[in-house]
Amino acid sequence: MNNNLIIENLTMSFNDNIVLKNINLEIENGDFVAILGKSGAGKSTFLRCINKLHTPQSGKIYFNSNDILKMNGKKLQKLRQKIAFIFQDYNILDNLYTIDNVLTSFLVNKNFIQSLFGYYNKDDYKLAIKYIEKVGLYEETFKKCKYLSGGQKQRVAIAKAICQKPEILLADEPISNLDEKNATDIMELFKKLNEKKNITILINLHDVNIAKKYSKKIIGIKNGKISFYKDTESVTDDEIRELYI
């Protein structure tokens, strides 16, 4: 077994509300991959079991040779190191410099004073800007991200979650509060980080065309169900088309 994502028999419910049905993909090493579905379809709910943000009552989710819903403590947060969330809120705070909202990505890493305290070295600091300039902020490095507009905040998110060197990134909806201009450069940087660093990106859109303009294959959900899941330019309009009515 590689460093694939392999996803077996996963069954989601919250109280009697089966949210995800006997799920079973496997995602290749390197993919880009657009999931696509009405809202309430069990998209978010599906990228939330991949990292165990959510618990799932049955089934297995195998990456590096290890099942993810059997890991806990600090097993599991090395394990969202390798698989990194973005999240549509961006799940920054507001009221950290832009370099302190990155520097956080690295206390999973620290012991329990060094975390206490925010302790980072001169290395963490170094490649937090590394990062922050890739993201196109370097002259918000220094600013506190309330003062950031919707697509610096997701940039900021982005740069946090690449500092882990991911060999995962999902991404809930990511560009859905961003306008026009600033989704299409978000885009493009997942499109980036995918093929310049072979990230694997699995990632939630409500944008029919973003998706088939960005990612190598497509998930199409519905009522928690795989519909299909195949290469982009094999899917036709009538499957898009089902997966909405």
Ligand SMILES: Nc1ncnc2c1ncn2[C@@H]1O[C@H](COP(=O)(O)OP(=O)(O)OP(=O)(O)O)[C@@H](O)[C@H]1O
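This one's a predicted model, so the numbers in the text were calculated from it and none came from an experiment. Positions refer to the first chain, counted from 1. Compared with the form predicted together with the ligand:
- Hinge annotation between these two forms, restricted to A41, N101, I86, I35, points to I86 (rigid-part boundary).
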The other form holds:
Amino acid sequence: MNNNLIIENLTMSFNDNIVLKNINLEIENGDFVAILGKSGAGKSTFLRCINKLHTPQSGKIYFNSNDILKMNGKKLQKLRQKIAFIFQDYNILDNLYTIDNVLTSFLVNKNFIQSLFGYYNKDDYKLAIKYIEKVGLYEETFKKCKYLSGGQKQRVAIAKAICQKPEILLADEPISNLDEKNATDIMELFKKLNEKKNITILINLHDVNIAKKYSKKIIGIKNGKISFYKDTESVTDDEIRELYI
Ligand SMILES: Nc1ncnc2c1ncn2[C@@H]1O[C@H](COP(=O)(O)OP(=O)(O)OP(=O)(O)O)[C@@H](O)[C@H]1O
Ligand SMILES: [Mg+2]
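Now show me the form predicted together with the ligand; what you just gave was the form predicted alone.
What follows is the entire complex, opening with the chain shown before.
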């Protein structure tokens, strides 16, 4: 199947505030899509709807032909394993070590007793350490996360999401707290995951240049509506400028 994410007539409001207005789009398998728009445009809300962190008032979101918005309980939990989310304000547990935070991504596949005692196997550890190293945190593997900087915490969250082996990675401003070197390393890591493992990437970005450099397509959101959705190389400066007016 080519389109693994199909969004139809999606409308989302908080009380009287309509934040997303009748969104229609399809994301192809293995695509790398950047979402641009000014603060408050609805970028985070859009991403959060995709794995049902918000429940829209109307519309449909199909993932491999299944309607996400109808999912609950175990089904929804399974879906969130396949569609990983990196939060704008990284949600990791401060009192856990880096390694334990990353290992929590394997809990979904454990039974109750195993998860109660934090039972992880050798492969879990191997994968967790591989990605801790890839996000540049090898030295911090056994540090408690409360002692890490904001950028380091963000990278813990990224390693955790990747360890889920998702089909789709939703990333909400994942590099906003990182310095240039770390931001580039993380974007290169996303690129590799996209190219080598065919993980579909949907990423909210503030930095237009980074979006242009790494994405294959760009979604421009303005006031909760799609201004454009097209191949990155065909997006004009005027179209970008228009988003931020
Ligand atoms: N949980 C919420 N409850 C009420 N209103 C919300 C909630 N989340 C977002 N909003 C509102 O929805 C609108 C869009 O917010 P959203 O966070 O999606 O914007 P954004 O494009 O991600 O902005 P930013 O670039 O600043 O992260 C804003 O007006 C915001 O106040
Ligand atoms: Mg946001």
